[in-house]
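Just one chain is shown here, as structure tokens, and it is the form predicted on its own.
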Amino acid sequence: MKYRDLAIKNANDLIFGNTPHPVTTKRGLVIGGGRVYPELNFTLPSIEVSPDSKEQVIEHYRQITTGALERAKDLYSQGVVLELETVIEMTKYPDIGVGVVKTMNEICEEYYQKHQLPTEIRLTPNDLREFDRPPRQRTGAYLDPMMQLFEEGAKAGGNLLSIESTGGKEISDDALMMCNMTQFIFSQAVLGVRDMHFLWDKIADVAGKTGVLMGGDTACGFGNTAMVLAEKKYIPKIFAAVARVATVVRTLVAVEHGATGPDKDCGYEGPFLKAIAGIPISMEGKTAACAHLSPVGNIAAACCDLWSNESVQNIKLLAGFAPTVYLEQLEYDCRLMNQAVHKGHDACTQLQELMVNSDISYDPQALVLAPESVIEISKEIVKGNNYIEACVLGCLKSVEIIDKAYKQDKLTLNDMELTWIDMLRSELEAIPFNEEKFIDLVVPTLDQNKILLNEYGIT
């Protein structure tokens, strides 16, 4: 654990639009330096993606980028981040992904030169490694094209590098469905952390060679999977809330390897990273309903520096194509937050309080994202002498916060949810902090047909 103290120690300072370590991009966006910018996330409609359809794919992204930036110009936007989150085939065949980045970058540069609209492209190759069964995190054939897209895409204009890494997912999915917090923490604080060190060492090398920024990782495939399962009432909301906190230490590894932010939006670890490391963060909430439902529509914006929408398909709506429509929605949200920033800290805290209070009492997943909760949990995380201890201490604090809020009538929970407070606390307290002992405890309980432990450096 690199971080032993918090960059932001007071919940009042964990606010949208400002962070101790803002990031300046190549076209002049200062993210976290006094303004919230929209980050538009988009994807293709249902079409075939292959080398044969490359030009059709590129045309879609040309239309998406032009439509969004034209609307941003008309709305007097002060800047936009566009996230290219690739589909499988665009990473499997890097030439497709690189062609898309190049086309988008040419349009971004045109709007920058002609209209003084600063934009940047976040390049997020999808993690192909999970498509080996069992996954081969270090030796599989999927790693090379993924890293090729990172490097060639960075040279083509992908100035913020990010990924939704999947190390440990072969264990976490079953752990979530069975509500096995011990195995879930193993997937994050042992497998996830080990994989993050391996992967972000490589991404840092690419960033160093190409001169671009490392945005960061996201545990979307873990924390958001838990949230979606809870929304569908497959698992308890309390379990999903604690699982969210458990993902923080794995994502922090990217920052330890030099990721400066803005981190990627869809894992919701951002507030904790901002508190611990002071980096700018991207968050999503109500405008992510196109991709998934959530209980954190407003509170997610409480300390964001980029405000995102998750992935929306390029389909025609009554007003226009969906990415253009979502750009408008994001821009108006950012206008409101930026008015508060302009008026000063008191206005920011008042708006933040409304965002937080509108969600916090309805779901423990919202409660753990409140600035006060984030600071308390983050203080426990940095006490950890290793990743397992940091993870467990953060999770125990989240259980304590949930329990206290319920007892003070500040959180609504049904009787079935309540039983999980003591169950989770007991399970967490039984986890050994020593990694060797934790591995010896958990490995015999795993389905050995689903995991190759040597792919994580475990013998």
The other form holds:
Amino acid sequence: MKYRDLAIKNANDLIFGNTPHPVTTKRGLVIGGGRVYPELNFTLPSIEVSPDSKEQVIEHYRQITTGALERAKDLYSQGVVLELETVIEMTKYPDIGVGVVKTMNEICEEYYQKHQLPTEIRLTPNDLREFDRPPRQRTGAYLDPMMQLFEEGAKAGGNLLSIESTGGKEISDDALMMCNMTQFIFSQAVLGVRDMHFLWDKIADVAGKTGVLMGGDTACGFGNTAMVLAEKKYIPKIFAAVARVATVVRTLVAVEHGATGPDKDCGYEGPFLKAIAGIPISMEGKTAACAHLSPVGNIAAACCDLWSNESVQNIKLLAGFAPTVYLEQLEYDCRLMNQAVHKGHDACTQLQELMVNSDISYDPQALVLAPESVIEISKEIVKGNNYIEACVLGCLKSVEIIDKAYKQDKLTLNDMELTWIDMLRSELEAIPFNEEKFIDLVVPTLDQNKILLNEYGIT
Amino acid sequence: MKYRDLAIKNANDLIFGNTPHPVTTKRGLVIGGGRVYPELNFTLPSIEVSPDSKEQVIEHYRQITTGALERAKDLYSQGVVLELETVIEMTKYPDIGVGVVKTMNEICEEYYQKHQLPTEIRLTPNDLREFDRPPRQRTGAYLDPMMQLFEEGAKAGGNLLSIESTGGKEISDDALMMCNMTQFIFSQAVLGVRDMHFLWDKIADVAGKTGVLMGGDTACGFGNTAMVLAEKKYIPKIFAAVARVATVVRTLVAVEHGATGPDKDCGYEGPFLKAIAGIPISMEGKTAACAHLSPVGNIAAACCDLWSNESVQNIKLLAGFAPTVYLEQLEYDCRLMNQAVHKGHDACTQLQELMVNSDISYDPQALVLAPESVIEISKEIVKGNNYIEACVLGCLKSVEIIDKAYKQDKLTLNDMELTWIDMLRSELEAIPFNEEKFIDLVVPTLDQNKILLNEYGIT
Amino acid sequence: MEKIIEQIAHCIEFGKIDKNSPFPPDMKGQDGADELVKSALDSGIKPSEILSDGMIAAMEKVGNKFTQNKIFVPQMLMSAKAMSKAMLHIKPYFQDGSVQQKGTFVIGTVSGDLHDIGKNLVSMMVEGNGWNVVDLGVDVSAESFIETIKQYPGCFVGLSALLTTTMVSMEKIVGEIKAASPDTKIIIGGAPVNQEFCEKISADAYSPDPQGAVSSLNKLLAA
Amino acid sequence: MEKIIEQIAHCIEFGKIDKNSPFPPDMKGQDGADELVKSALDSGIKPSEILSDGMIAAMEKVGNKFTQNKIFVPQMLMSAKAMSKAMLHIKPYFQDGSVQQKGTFVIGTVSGDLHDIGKNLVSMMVEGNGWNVVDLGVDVSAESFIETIKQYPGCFVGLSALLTTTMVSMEKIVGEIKAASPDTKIIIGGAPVNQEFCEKISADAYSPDPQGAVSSLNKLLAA
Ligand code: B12
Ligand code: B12
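Rather than the form predicted on its own that you just supplied, could I have the structure of the form predicted in complex with a further copy of the same chain?
Expanding to the full complex; the earlier chain stays at the top.
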């Protein structure tokens, strides 16, 4: 644990559009430096991706990029981040992924030259390693093409490197379904953290070699999986809220390895990272409804520096292609926030208050994202002497916040949810902070066919 | 011209969520009485609509309604308006349209009984009469099924009657393309007004008989056509802005015939109607990007009472069906506004200021929708001794507002746009207020094959 | 190139229809496309040369300016009107074969659909590019298309649809036209339509805009 | 109904696996599904009766509660575990024919797709409803499905896909299975899939959730 103090100590300073350590990109976006930009995400419609269909794939991304940037220009946008999150085959055959980056980058450059529209590409290779079952995080054959895409893609114009890495997922999936918090924390603070160290070391190498920025990681496969399951009423919202907090430490490891942000959108560790490390972050909420329904639609924007739609297929809506439509929606959301930034800190605080109050009383997942909660929880996290302690302390604080809000009648919870407050608290309190002890406690409870511990350096 | 004074005289009082004459619906929504509700709009994906496919059509609407209301319930929504805007065959064979209303109403009732979620159906038969070319507004065969759908649909649960009526369209289309403001005003203040009197007399009969509310009309086929054309850069934005204002008087006629609101979303006469008559209004902006791109994404919300997405097909996005996705987006937009309403007038004004400033400097179409512009223009409108004078005075004022803002460097306009300020002013100044004279002036310039003047009572 | 041809081109490009037309203001009182074409013909210049080097070349410029958003529709329409007026003088030479039209383009909005603004733009641009255009209007049935195709052997067909529901009509009409006249090339357009849909319903080309319609037609013609 | 069968149903419904299992807290130390099924069999109650009236009936209740959002997944999983444990005692009677399983359900996530949370839920619910379930895991190829179908003649197949890109694999796999074994009934699911797509790729049924999968299977079985 490198961070032992907060970069932002006061909830009032945890606000959209500004952060202590803004990031300036090649084409001049200043992220976190006084303006919120849209981050557009998109994916292919239902088509086959293979080396044979490379041209067709590239054509889709060409059309997406042109449509979005043309609209951004017409809306007088001050800048846009485009995230290229690859699908499997684009990583497996890095040549496809690189081809897409290249094409997108040409279009970005054209709009920059011709219309002074500054844009940047976030390159997010999907974490292929999970394709082996059990996953082989370090020794599997999938690591190579993935790292190749990072490197070649960075050279081709992918100026912000990110990933949703999956270390620990082979344990977390079942842990979520069984609502087993002990195992979930093991997947994050032990497996996740170890894998993050391994992986971000490599990504830092690539970034150093190619001179691009490291955006960051996100626990999408963990925190957002929990949220989606809770949204389907499969698991308690309280469990999902605490699980969300449990993901922070593993994502923080990327920052320890030099990631400067903007952190990625699709987990919500961002606000905690911003509080702890002062880096700019990307967030997604109501305008990502295209990708998943959400209980944190407005509050998610409370301290964002980029505002994203998470993902939308390239299909036609009445107005035009869906990515263009979502670019417009994001742009207007950003305009509103930027008007407040322009007016000054008070205006920002007032708008933020509306965003926060909009959601916090309905769902504990929203509550833990309120700037005050984020600061309180982050303070606990940096107290931890190791990742496990940091993780558990953060989780315990979030249980406390939820409990208190419920008792003060500030949070709606039904009876099915309620019983989980005490259950979670006692489960968390039983977790040993010593890593070896924790391993000894949890490993015997795991299905040994599902995990290769030596892939995490555990012997 | 019934209205000779404004219901809201002060721009500061023209605000979202509240209006002098709120409307209470059967299931207890109080529209314009201290809360903004979402108004969800939707349409069929690409399927054939005919008496044979009635069941399939109804099934789509069943799924749309259930998906949206289930989500509304989960988001703790305080109420939703669902607009059923029929497509041609559903009006031509009113039986289909009525079947859909009935099914939707059953689901609404179920959610009301089981979950206390109050919802209301706005029934908007499409104006079939334009199917005759030239249209036969009064004597055509299409009038009957359309009025039948109004009546049977009202009985089946369509509690808010609305229409986007098309009187004058046979003239306005070409007038827009040729940027002929004289003809466009003729299409609105003469043909439109006359047709509105004819049609809303009939709708008022139906509403009286069936005991439902009259929402209102909208000049979608005029104002929004102009906007879409301007957005495509086919006609000047200035022309579209002034054309937008020119539509107000014809839509006001519905109110004169007893429409209480909420006025319909897809033209932007709403703010003017709210200022003049104090009725609640529905508006659409950024979250209607699914239906059309827009230069008024945020400002459109400045004084809305319902907030709509205009239209989205029932197709699948990653999160689920598009209408459910848009319900969520609207709901969060409304939550934000309602937080401000809850906090008080100042909070509303502050949020409104952000919405307004977000858009007004980029586009004259946004500028004319700013509350201050709306009040100024409305004041001119109610000065008119007849509809033509009212219309022209309103348009002249909007030209003046645009001119002034440009000269004060508050509005961006390129050279291609600029020349239109003077051209429009002199064209407007040449229009005679006397209806007979105006008819004599314009009729000879019209293509006589396109219009039957006696269908408007002009002999 | 003859001076007068350049002048004709200028009139078409800027929408100077005839001596009396008020646009563009800076040419007030001067001869327009109407007068200039007439005197060019009188002075013995080949009608085909006037048409291609003067008129069509100018319309192509107009089309490009429009595509690049350098002019608005009314300006384009003015050019189209100048073109039509001038064309009246050229028409007689079609009969005697000294001027060739590219072909006939039959266009209409499909049954159930009344949107015609987009279709009108397309038909004007195509006409301006030297095609004979037969506009069947809106809400046009398959039979009506098939009838018209019989009257203009070798013609090309354009279908427009703006409603997702009438995309179904479009599919049907393409099917029926192809059944009745397999060699007829069909080009489709309208906001909800796209390349994929074009392939799905086996139409021959799709274009998102009028300028694209012109190039597609030229391509199909060459093929 | 025998008292003990009611008790078995209770244990399954509330996830009481065996005497040692800590859930539900209020049954601590009491016999669970494991012990009770054993003693029921010992006392001569017909295994088919235990299975259908006790165990499957309880699982149906669980399924309904889950569908109505009255319990969370972990509770359902506890019930599924109690069911599995109890099933061990019933299994021997399958061989001798005194108890019949509904059939075999082969399920997997299609090639290229690693999402398995949804598929796992489906397989557990189907198993709990008296089916023999063969779970092939994720990233499963057509060959692997076809191989397995050969091993379980008359089996039903379930395909899951969560990515729009792997919907293409799903279509292919359905095609190949149908080519190799035309009578095999295929049921599909996963977030991006819907009824329309099901019809398009000629699968036999689609369901949006596990409970629906069970009813679809029962319907296909009856057909
Ligand atoms: C104007 C308009 C109308 C006017 C039509 C006026 C007219 N004479 O055309 C009126 C008011 C009458 C109208 C009516 C209706 N409309 Co309308 N309308 C529009 C609007 C606002 C603009 C369309 C337009 O003119 N665009 C400008 C032109 C220039 O663009 P374009 O048509 O796309 O054409 C361009 C290209 O597509 C291409 N192109 C077009 N045709 C062709 C053909 C070929 C061969 C080629 C190559 C290219 C090509 O080139 C053109 C130039 O670039 C759109 C909104 C929108 N976002 O588009 C809705 C819209 C199309 N309408 C819609 C609807 C629902 C209707 C109604 C059913 C409403 C109702 N309930 O009454 C009725 C249906 C009437 C009918 N039967 O057709 C929906 C369609 C939704 C759906 N389910 O499909 C839309 C998208 C609005 C919305 N967001 O809900 N409408
Ligand atoms: C969890 C998750 C993951 C986890 C998967 C963990 C696991 N072991 O399954 C991880 C992180 C690994 C992951 C990876 C990826 N994911 Co993912 N993931 C999700 C997420 C958040 C939740 C999915 C889930 O489990 N839902 C809960 C379950 C219970 O629901 P369900 O799967 O729909 O199943 C239900 C029904 O569909 C049905 N059902 C399911 N199967 C079947 C089968 C039958 C026969 C029947 C009858 C019914 C049925 O019953 C189930 C219970 O009700 C979704 C987001 C979302 N909105 O769904 C994205 C999502 C599916 N993933 C997505 C993407 C893009 C990916 C990646 C490509 C990301 C990347 N770039 O790396 C990779 C791909 C990996 C791969 N090759 O498959 C996208 C898909 C977009 C697209 N283009 O299609 C989504 C939609 C996220 C998004 N909004 O962008 N993902």
